[in-house]
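Given next, in structure tokens, is a single chain: the form predicted alone.
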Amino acid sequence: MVPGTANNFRSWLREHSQLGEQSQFSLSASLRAPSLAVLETEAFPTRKAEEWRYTPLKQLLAQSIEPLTGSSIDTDLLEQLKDSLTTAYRLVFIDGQFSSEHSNKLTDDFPAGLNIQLMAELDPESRQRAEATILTSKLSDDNIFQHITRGLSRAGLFIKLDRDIEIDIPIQIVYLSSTNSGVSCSTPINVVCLEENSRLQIVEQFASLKGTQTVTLPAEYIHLKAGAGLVLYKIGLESEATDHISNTSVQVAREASFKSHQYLLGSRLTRSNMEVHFSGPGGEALLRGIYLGDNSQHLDVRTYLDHAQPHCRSDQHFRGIMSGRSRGVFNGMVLVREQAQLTDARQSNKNLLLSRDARVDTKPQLEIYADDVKCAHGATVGELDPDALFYLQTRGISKPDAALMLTRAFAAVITQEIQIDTLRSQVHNEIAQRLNQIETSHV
């Protein structure tokens, strides 16, 4: 069967969904198998749900998904991206399949105990760890995006780091899609394994030029052993043409790390689902955050914060730029449960309206069930400061100016915490490029 134009993305499914094993999948066949079943019930979240009651799908499943004919990169954009890691190892995805003439050598480009494969071409060993992994991975919402990726995913990396060793070169993923003029969709599967007392860090890339169509739908599993420590940062930059819907989940064992930087910045419809489960004693979870939008863009962020062990500590820092008819929403949940004494959890979300016609949702939650803790959590909505406006008019500098001062100094407080410094630059520019092109309706 050879996949044709799909009039809405129901129908896409459906046809993919019946693809039999002569396509190269990610996962193995008794893998997919619930996976498939679940999309046969085509059973999308409705705004009913109350994880996904600020999350609109109406226009995603109206998509006509159309096979990619004449696409070709953008050299300058995927350059672009290269900069703003000095030194990395590289590797690249274009329209959600792996681009070997972009790419590090994934057989002898990596130190001795970094293994990196492609998820559809494991050996049996990487294989069984991979996807046990995968089993063994919980997320609360257990979404039908998800099974989406699990089930049709031909793209993906399993990246595996031996215990005691600590890579200090990033690893840098790029997601590119091609200027086409159909709509593609790509569902990339990733799979990351950290040994015990490793360290890593991990830059994922999404980006489109202006005008392109995709639908991303990208699922991650993380598993940390005791000791490990990895630093994730996800920098969206897709064009406001394209829906993306991720799934992460991180399993933390004993005083493990995970630390998360997510900048999202570009799509039409972003909603980032990330969840950590804590599994041994003196774990810690860092999770920080911005998104910026702007015409009619939607950035949903839900973070689900699972404390099943005691003595772990949980960090959580978002903040929201909204213009235009823009919408943003936080929800995020921070659950203690009764074994899990000593918790120390926080959560923060500020957001930020430059225009009457932007929105924000926001819904931080504590649940706790044990007794000996210390949990906070706080969210504002709210416009720029007029005393903090006028102090810096009264200086000489223009309103319009003043208030593009005050927005990147309230999204400086985040990007400040990012480690690389060629990154953190480019994060800079990317909100300054943005703020730039906002006409504020108060100014």
Given for the second form:
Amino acid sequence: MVPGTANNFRSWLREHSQLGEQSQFSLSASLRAPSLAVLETEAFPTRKAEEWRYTPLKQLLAQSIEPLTGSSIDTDLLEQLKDSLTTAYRLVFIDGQFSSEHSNKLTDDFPAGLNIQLMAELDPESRQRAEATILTSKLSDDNIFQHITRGLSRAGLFIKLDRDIEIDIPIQIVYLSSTNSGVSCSTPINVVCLEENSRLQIVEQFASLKGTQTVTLPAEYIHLKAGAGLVLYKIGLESEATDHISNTSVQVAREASFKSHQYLLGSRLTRSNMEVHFSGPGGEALLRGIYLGDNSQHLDVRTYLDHAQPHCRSDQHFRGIMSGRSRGVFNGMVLVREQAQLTDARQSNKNLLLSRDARVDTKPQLEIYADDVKCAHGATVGELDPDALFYLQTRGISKPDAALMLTRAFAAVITQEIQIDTLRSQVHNEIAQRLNQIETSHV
Amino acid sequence: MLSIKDLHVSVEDKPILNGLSLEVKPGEIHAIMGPNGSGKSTLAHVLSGRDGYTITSGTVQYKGLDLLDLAPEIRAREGLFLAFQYPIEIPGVNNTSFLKKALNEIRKHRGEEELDAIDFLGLIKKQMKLVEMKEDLLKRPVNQGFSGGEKKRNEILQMAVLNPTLAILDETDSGLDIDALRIVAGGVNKLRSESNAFVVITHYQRLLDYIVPDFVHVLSNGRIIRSGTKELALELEERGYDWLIEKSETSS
Ligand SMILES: Nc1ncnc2c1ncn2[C@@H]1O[C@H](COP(=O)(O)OP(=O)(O)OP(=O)(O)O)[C@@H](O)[C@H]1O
Ligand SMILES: [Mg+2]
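For comparison with the form predicted alone, produce the structure of the form predicted in complex with the partner chain.
Everything in the complex follows now, all chains and molecules, and the chain you saw is the first one.
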């Protein structure tokens, strides 16, 4: 250890990267090595780095990490998550370990053409495919957290769907943290490959017991081949003692479609970086999301849309609701390269501040190098409409209730796009519950 | 029921109501007329509890309560209703669930049982016939994308459902076609009883053919400068306001 550094997370990383049998890791040694080298040499970003200006890492980095134990779980919480989908192929990780008890059987529970394996236990052919997907994935924000996950991950899934297969039943992936002594770190890595014209829905839920301290660092690499379609839901419900930094890289080939719905409702710190790279013409990316913060939560949403091919369409709509002393960041980049004619790119970010001390920094960015394109972006930060509040009050509705109605309505514009009924109502309830707490604590 | 005494109100230090007094008893209909900017909407807003007005002096008693002391929602639950001159659009809030919530808040306050979805739907269907409103407007967000006339009908629908003790109608007739005017007036007449009262703000004598007032008041420069019966409205229709305003200026 370098003398004088009191960097507990860093020292944990140093020690931890040397430990463990090769067979326990998600990735092979040759793929881990470059990432481990990055961990050796690279410093954590400070707030001097433009991309990390708003993201406070101090608390995260000051923590020392305890080993993951896979301890007892809160069955109520798990049941609640299960209820959000009436039918699903379910895969549950508890404190970073796959729980076969709560999951579908990996060998025979899935329909033909759907291949799901644990990253640490891949057959050679799947390993080759999974790692090739990672190697060809791009992240313009090649941050150190991606390398922590690549270097240390022992959890996560490889999901591959064969061509022309459409599966209506969603795949539900639950990450549950329940360690209540010390801080644990979980680093799941998922690789999703959809072959030509196949279709799949994935619902990822991150949750933890109240008070559980976790650093969750998921990395996800998605490859959609021509004509394939993926709908990816990500619901973040972790406790306010957790930090969550995720990286998602999506490659969208010719006429493929990627739809993402992110609901970031938990964590002390959340930073979600999602990048979509169009690798063929006619692709589509639809990104939706809500970030909802209270107390001193920090929620940071990043998107990067790389229109490197002509005739692709991207449509982003993110809404932030910030209360207490919370802070939201939206940083959305749309890059339209010279060859990307007939691009249709839309981006909208709207924010609602429910308290004086809440803050949002929104930074929509458009870089256009092609001339025949349709691009639109806009961002707003505002408060509840006082005229609307008054109108509701004159009908007998109390001010807190009126504020709640208006805020829920603000969120509903996004949530109504969730296509799975039970999931939509679960998300609705989670949002309503949080807003209720906000209203009762502040008004 | 309502007793306004020497009310002075200003907005950002600008006096708008300058010693307004008005008595309204159960069963009465009062019409308030007066030139643009004379303070009619301000009166309506102050009575319903809108922020941003400073009451510099005067009192308002409503059913024996100090009205100005109550939060807007409490006034509403006590039976006060304002039909807005410019109803507010509320995106994302469903018209029906909004109205159900409003009614149940008022019922709770009165110690009555809340209506369930079925009973409420029965009630609203009945009242919709009264204002001849299209049913699809119920499924839409409150007032969003409604035409001017549809918004006004929606105000009257809310009034019919909430069944207020004192209703203030701020230019509900403006922007209505002649059929709609008759329907809105018909609604008011059906709701009218010995125990409730209406304050109808209007620019047009025409409305008063349908809603026949017991009293007509002329508001000018924040004060009632003349009160009379419905004949006063006819006279105003013919002669305008100038003669009255000149007279009040010379007399004061
Ligand atoms: N918030 C405000 N700030 C400044 N002036 C205001 C405000 N609200 C009202 N006023 C002023 O007070 C006066 C009375 O306005 P009010 O809306 O009550 O008139 P009104 O009689 O309803 O007129 P109209 O017939 O046009 O509806 C006007 O001169 C108006 O400009
Ligand atoms: Mg007015």
